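Just the one chain here, laid out as structure tokens, in the form predicted alone.
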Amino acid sequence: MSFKEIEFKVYDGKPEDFSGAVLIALSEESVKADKAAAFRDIISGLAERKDFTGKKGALTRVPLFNNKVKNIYLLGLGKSEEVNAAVVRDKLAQAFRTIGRQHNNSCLLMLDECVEVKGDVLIEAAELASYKFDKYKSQDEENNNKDEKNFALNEIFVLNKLCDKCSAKGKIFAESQIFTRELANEPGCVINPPVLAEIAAEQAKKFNLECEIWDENKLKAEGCGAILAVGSGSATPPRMIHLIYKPKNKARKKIAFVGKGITFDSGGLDIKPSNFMTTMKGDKTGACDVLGILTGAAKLELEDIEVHGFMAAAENMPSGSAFRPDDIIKARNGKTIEIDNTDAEGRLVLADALCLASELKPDAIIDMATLTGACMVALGRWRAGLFAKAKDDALAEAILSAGKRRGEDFWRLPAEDEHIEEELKSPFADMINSGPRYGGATFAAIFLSQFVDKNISWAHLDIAGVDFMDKETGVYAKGASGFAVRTCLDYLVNL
């Protein structure tokens, strides 16, 4: 794993005497200011000459010669009205990243007086900016360019101190994205089902967690027959891991979460185009979120909230033994399934899980899932979406609002459609796993409320247009994005 962790110091001195980096991150209104301050002849002087006005994102290198500061860098945070938790955790991620690539150890930084966040944005912001998924690239440095490989920077000093609790909790959001990110990166030749499970269990005993698996006999046993459909077509068998975290006081809460652990997904039978097979090793991230979220919640040591964490792991290949279109199958609550399309894989996984969750009766599911292409087409690459009932309104403003803190952004879409329950008719069956081409996203959000205990609050975060990242971008690197894993830590620490 490529990741570095960065401490954080508190620097007491002048900064114009600071040795190393100096990190100057600005509004736009605070450029154009004129007030007395640390390196204000040289904003002014490029604030002048509109070489930098503080748009946001903007970040601009001035090497200084005969000064103990080799480096001023100034970022951009855009209008002060419009500075907030996420802007500044996505601007200075994106700083912190080409500072530490530019050959700096340490960097000072300053914050406009505009800027009000806690130490666990700055934590964040940094740890999550270090991490790069290289580990199968060569180390020649003739193939690799060594400036974008190596991220010197190791501490960053800030003028005033940090508050203990917030930088560890900081700490923990990012370590839990980042074991997330580096699990769903690696390719299925690597990580298959049953590889899946061995993980969950290495972690569930450096943990302290609970942790059952069952292979495909016990599924079987168990009729869990949509994850075994899915996996029948595969040389590796599917297997469902349960995780549980317990705290030490007795709980006030029990939460679920439900993960879609699809470790390749070629369609199977109705094999998908081989431009859109490219990535699906990453059609796991929903069971890896959940594994990053369980460690997440062992490091945090709730008090009084017990954590549940479900992986639904099947590879979906198509061969003679691969589930078919037009089968019908039963899934754990003994509702049928009729097979329309065998790359509508995902809900099937997450149906048996969905059920086994509800038979814990917790106060809440919350399940993820790289599920439909729908929704991406719909959001685009940057949110993802999140289906509830109007039952389950106060389930999804917290979820709503644990995002914003976080700086993952979710819409909420609508997981009730009269007309929509209607496509989910079979005549042979209780249902078909797959509708027409509208309103797809809320089809599958349908599909799933079917495996889900009506007493029980649940919510759906379908993430595949957020799961991988083309390029670098604020707190993320190219590759998986761990999205939505700090997002339910956050939930569960404001519960």
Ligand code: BES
Contents of the next structure:
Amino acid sequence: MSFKEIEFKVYDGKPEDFSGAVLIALSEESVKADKAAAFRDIISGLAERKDFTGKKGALTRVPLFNNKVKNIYLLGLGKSEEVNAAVVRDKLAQAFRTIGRQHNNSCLLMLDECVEVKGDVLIEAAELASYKFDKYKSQDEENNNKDEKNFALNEIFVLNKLCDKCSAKGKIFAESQIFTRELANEPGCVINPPVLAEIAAEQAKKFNLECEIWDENKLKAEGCGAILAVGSGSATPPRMIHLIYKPKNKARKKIAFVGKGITFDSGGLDIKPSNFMTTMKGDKTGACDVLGILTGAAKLELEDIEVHGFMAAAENMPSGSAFRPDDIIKARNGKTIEIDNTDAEGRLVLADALCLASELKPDAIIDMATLTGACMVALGRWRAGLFAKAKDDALAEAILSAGKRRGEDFWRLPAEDEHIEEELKSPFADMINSGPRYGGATFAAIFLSQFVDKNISWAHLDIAGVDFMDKETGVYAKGASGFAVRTCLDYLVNL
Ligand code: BES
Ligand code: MN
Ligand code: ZN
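What I would like now is the form predicted together with the ligand, since the data block earlier showed the form predicted alone; can you produce it?
To see the whole picture, the full complex is given below, headed by that same chain.
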């Protein structure tokens, strides 16, 4: 896997004696006032510079300063009143990536006085920025460095010691998300449901998690007809994976995470057009998130919170054995579903998983899924949908705040609507699975709610749109983002 564990160390010498690159992050006001006294020793006349105004995200490389400092980089943080953890994490990540690729091994970080972030934010920025999915690229002399230089940054120096606890937390957050990215980036020819189950079992062993895997026979015996239907067209059968983190002390809270694990979504018999099918290896991101969260919970050694994870894994393929439009299937809770679109498969695998999670009577269930194109149309590529009923406002608020702290944006959308609920009706079964075009993301949320125990707090995260990045930006590399892993871990830590 291509990522670096980056060490943060304290530098107590003079900045002008530093032998690597120096990165100076400044707000627009600090540039104008040329007031950052600590930086004057190595660079002055900031206010007069035409090539650097402190604009948010701007990075300027100042050529060789003296024989010791290799490079000085100026990073703009924008207006000081708008500087927050998300901005600092995002812009530092981009800067670390550039500096690392320009063959700098070590970097001294000097932050403007308006920056108030702890070590977790800095570690997240540095480690997430170092990740790239490049294991299938030949690394010979010629191919290597062809388009992008290798990331060389190994150590970052700061002027004040970072808090150990925060740093350890940030490292676990980042590394859990990187694990999820690496898994979600693997193509469908490598990861199918049984392989995903094996990887989950391996991770469970490594981190002392309990793990139970249901194969197709057990799923049949247990009445999980929805996930079985989705997987029926594939040469590789579905799996329901249940992971448990048990704390040392008596559990004060029990939280269940549920993830959509479609290892490839062709659409099934309602096959997708080809330009909608590429990136559908990423349709397993919800389940990969859940595995990242469970291993993260174990690494954090949460004291008194029991965490459950359900990964609902199936491959949605067209074939002679595939489920069809018009089929009527039965989910774990006995409810029947008339299939009107085989491409609305995520809600089906989640239906069985949400029933199983409900049976454990947890304090809260949070599901995550690359569920609807509609959510992506509504919110774009950098913000995920958060669906919760009015009764679950507290859970929704907790997730929104955790997302803010981690720089993962969520936007609350409705999970109840009496008119859309009407559209769920089927003439022949308890409900249909897809429904009309408008309000598709809320329709999906209302569909899911049919399988959640009404007495349990529940939130649904629709991560279609944010699961797979078109291009490198901030903490994200091109490809899988692992979106929601850090938010959910932060939610657990602050519970
Ligand atoms: N996996 C897709 C949703 C998706 C689309 C995720 C784009 C990421 C990017 C999901 O299974 C799907 O196909 N949804 C359909 C539902 C429709 C048939 C009701 C959609 O959104 O078009
Ligand atoms: Mn689909
Ligand atoms: Zn899908």
